[in-house]
Amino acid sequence: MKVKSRISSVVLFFVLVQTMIGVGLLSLPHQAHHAAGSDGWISILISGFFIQLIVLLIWLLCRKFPNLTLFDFSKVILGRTSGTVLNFLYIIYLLTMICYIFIIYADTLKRWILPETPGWVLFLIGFVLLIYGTICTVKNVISLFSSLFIFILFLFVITLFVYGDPSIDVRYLFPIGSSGGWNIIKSTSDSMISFIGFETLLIYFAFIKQSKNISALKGAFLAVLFVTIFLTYIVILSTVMLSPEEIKITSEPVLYILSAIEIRILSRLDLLFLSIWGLIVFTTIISYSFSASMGISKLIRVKHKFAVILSGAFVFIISMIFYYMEITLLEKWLKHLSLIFGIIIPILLLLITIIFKREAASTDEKK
């Protein structure tokens, strides 16, 4: 079924942008030391290169299916029953995305802001906000992340702070390329983990005008680029400000530097920093329920309002199982699963379009 509302290349850039930059954030900087030492910051700006080409490919393949979602041209591509069996994958591994996302945020307000309050309030609180984020039109949506974009510009801003502390030392970041063209390469696969929400794009494109012509692209790509600078930026700021040593033991070095920031009218620029980072991180966690929603919509023929109750409730119950336990296992899954429902199936689908020939019959393009 072809989407009717449309959308803007700026506004898909607002999108795109609020659904990557989420909760791997915070640890970006001591995962980017992890695998590539001081050269996290080249390993982000590889990934980066690489998700544009990646991009590229999910448009040709959207493209050949205007006004259709993943969810719709999945079937024409590889017939009704094997299409319906990949949307519900997807879904499933949209679903689970979430519950990452939810389990990341809970331990990390528990940690650094709510250390009293029980694991299952704040998840109760995550599915509420969830409902209410996602329960709308894509229009509501998208005027949501529109105009909470600023706050993005916001977590520039106070990170600009730390430049008056003297333990910066740019000497940390040298001699550039000393961990080895290999292991950056090799590390880019752990990097690319934090540009997850580009595959939301198999969904997006369907919203764009003239989602055939080239300018349809743009707004994908200038906000790929936009989070490749933004993250590295934060790479940098936290490998000069850290030494080795000391950005290996700090799981979250962002809010360990600023937690020792002290301005006239705020002592805790961490805490203030966290806040717009929640904001931040629900825009992600909208953006994938909502992709998720539509599929569950699809999937078994009910509204988009059942499908968000029936979408929140499973994110709500998962999460809390996996809170209790050990959830190193759940982000090996996820490392795994993001390049496999991101990068191979895309390209694969694509492949099969070319090869067979399969394009939507007709398009109201000129519309």
Contents of the next structure:
Amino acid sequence: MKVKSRISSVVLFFVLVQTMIGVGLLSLPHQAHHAAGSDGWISILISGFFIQLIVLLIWLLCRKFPNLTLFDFSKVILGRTSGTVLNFLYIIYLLTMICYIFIIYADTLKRWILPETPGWVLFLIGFVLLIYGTICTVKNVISLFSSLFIFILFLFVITLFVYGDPSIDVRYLFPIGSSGGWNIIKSTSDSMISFIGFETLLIYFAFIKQSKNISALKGAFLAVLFVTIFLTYIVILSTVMLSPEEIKITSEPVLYILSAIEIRILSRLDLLFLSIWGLIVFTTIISYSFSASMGISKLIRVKHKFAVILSGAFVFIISMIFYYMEITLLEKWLKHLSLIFGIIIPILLLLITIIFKREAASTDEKK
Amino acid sequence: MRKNELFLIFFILPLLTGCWDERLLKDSRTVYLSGFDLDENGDYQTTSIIRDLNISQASRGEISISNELVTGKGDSIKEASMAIDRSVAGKYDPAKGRTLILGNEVAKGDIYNVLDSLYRDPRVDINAKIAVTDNSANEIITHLSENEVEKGEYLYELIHSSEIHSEIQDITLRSIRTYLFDEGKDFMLPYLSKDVEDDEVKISGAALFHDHSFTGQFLSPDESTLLLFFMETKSKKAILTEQLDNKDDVSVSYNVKSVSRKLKLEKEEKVHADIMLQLDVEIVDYPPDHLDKQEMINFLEKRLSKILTEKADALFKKLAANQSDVLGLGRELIAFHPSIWKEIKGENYYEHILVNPKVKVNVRSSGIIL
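And the form predicted in complex with the partner chain, for comparison with the form predicted alone?
Entire complex below, previous chain first.
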């Protein structure tokens, strides 16, 4: 099946940025510090560079199958049965990601601003928003994302107020490289998690105009660059604000820092930040569920609307179960899952296409 | 489609979360000022002033403010506040406290024990100011509740204006935690005392901390201003007065416009820290005048540099005696000389550091007359 609507590569920038910046933003400095000490920002930079390479690989894979999404060309590469199995796994993976985001989202909100609100209400709101945001065409998704992009800039502006604080100490960044080169490189596998979202490119590349041309990559490259810089900035900001031992026990450093900032008429900037962050998280959720429902509709041949409701219901139920039974399984497996589905499988697919010379043309012959 | 949207809106409306998480002002008893003490048995005692807004129906909604002094005891700070909660009508809500006072005994122990419960609550205003008293916090608060109407605000403003004049370090509940968890940095807090003659609460200096506890020593406002110059963290205003000549009783007041510091750390027997401080000052009060002559300015610069260097020497001796590394030399070593730090690190690393301060004063301006 070929996709109908076309988007330009510049718009891909917004889609990717909105998908990549998400739920991990708040705890990122804490995790980066956990992995690489005060050199966390270096490890973010390195993984950002690494992700650029992965994006290049994904493009090399997708350009062989213009106008086809992952769910279509997997069958071409692997054959009908194993292709279907892979599609199924990808759908499950995307839905699990949404569950994870839901849980972290509800947990953070409950701890920071809504302690009395029952958890299921937050999940229900998430469910409704997910369906409302996803029942539409790719064009609608894109216009939503590009208009919400302003809020990411807004997040950035809020953090600028931190510089009035007298306790900023640049010395916390030094000595650069104290955790040792090898440790920093090892920790990049941890910081790669903060970039997940790039794997949706496997689907979105199908919508790009002239995806064979290298200029199709422009948007994706810029998006990864933007996210890298933004995340590095957030990590550096938290590192200079909090002493090393303190970051270890602060799970959401960004919020913690902002909660102490007071500008003339406003205090508690963390609440402002959280509400905007909520929007950004929902764009991630919408992006994932859009991809997942597209997969579902192709897998069991139903309409997009029905697939959306199906995936929404699945996410709602599973995340509620995990949340209330306090299963932390997801967190543990997430890193491995995202590495497998974001990096390893695309590389394997690329290798197979190159070795066995699979191309989109071959599907048409079979049909 | 229209129908669908309407349906959605009706579906979402009851979910608006404010319904669960509302906290009505009329139900909670808001705290404006809290103090913590340690009694003989090792129990914590919390003293708070609760402010009530009484909106009278009779006189057209006129608002009157009344204050209530409450105390509670417990093994931990949280238990003490639970004890208060039981004794007051409504819910005791310590979140809005603008100022916290640590009694002398509490400050000499590990102050993180007191602050921990505050950091765990997302609603606490971590922008609050903290101060140490020379006696018990209870006494200060009792005094304030009798004499000052705007309790919490009064102390807050008192501390804030001292910060603006560079007399004490700008420190809040949030930044204090950064210092507590930093192995290479100490801090100072405003030191409150009750003046017997004036019957007023005053800031008599800055209490020196080492690690997590108060050393028992405090710096005078002049000394702490000088120390803030060495830390390069002075605020907008910093006016100092020095006596130039003991015999003639001539003194000069000057405002420090800008500060620049050069720090050199070298490891010999001990770690030598040579600090060169350049102050650009503006003369604000000097009756003998003659500032049109270059010699006079040179004389002033020389004299002030000498006086300040002597003062700085005394200051750093005092810091060394208390092992209070307010300057953050330990952090400097960690950041730029990790090999030296590796040799001396430990709780009492400041013993190994010898500070050699030098101050150079440059007169840049003298107001609108010469």
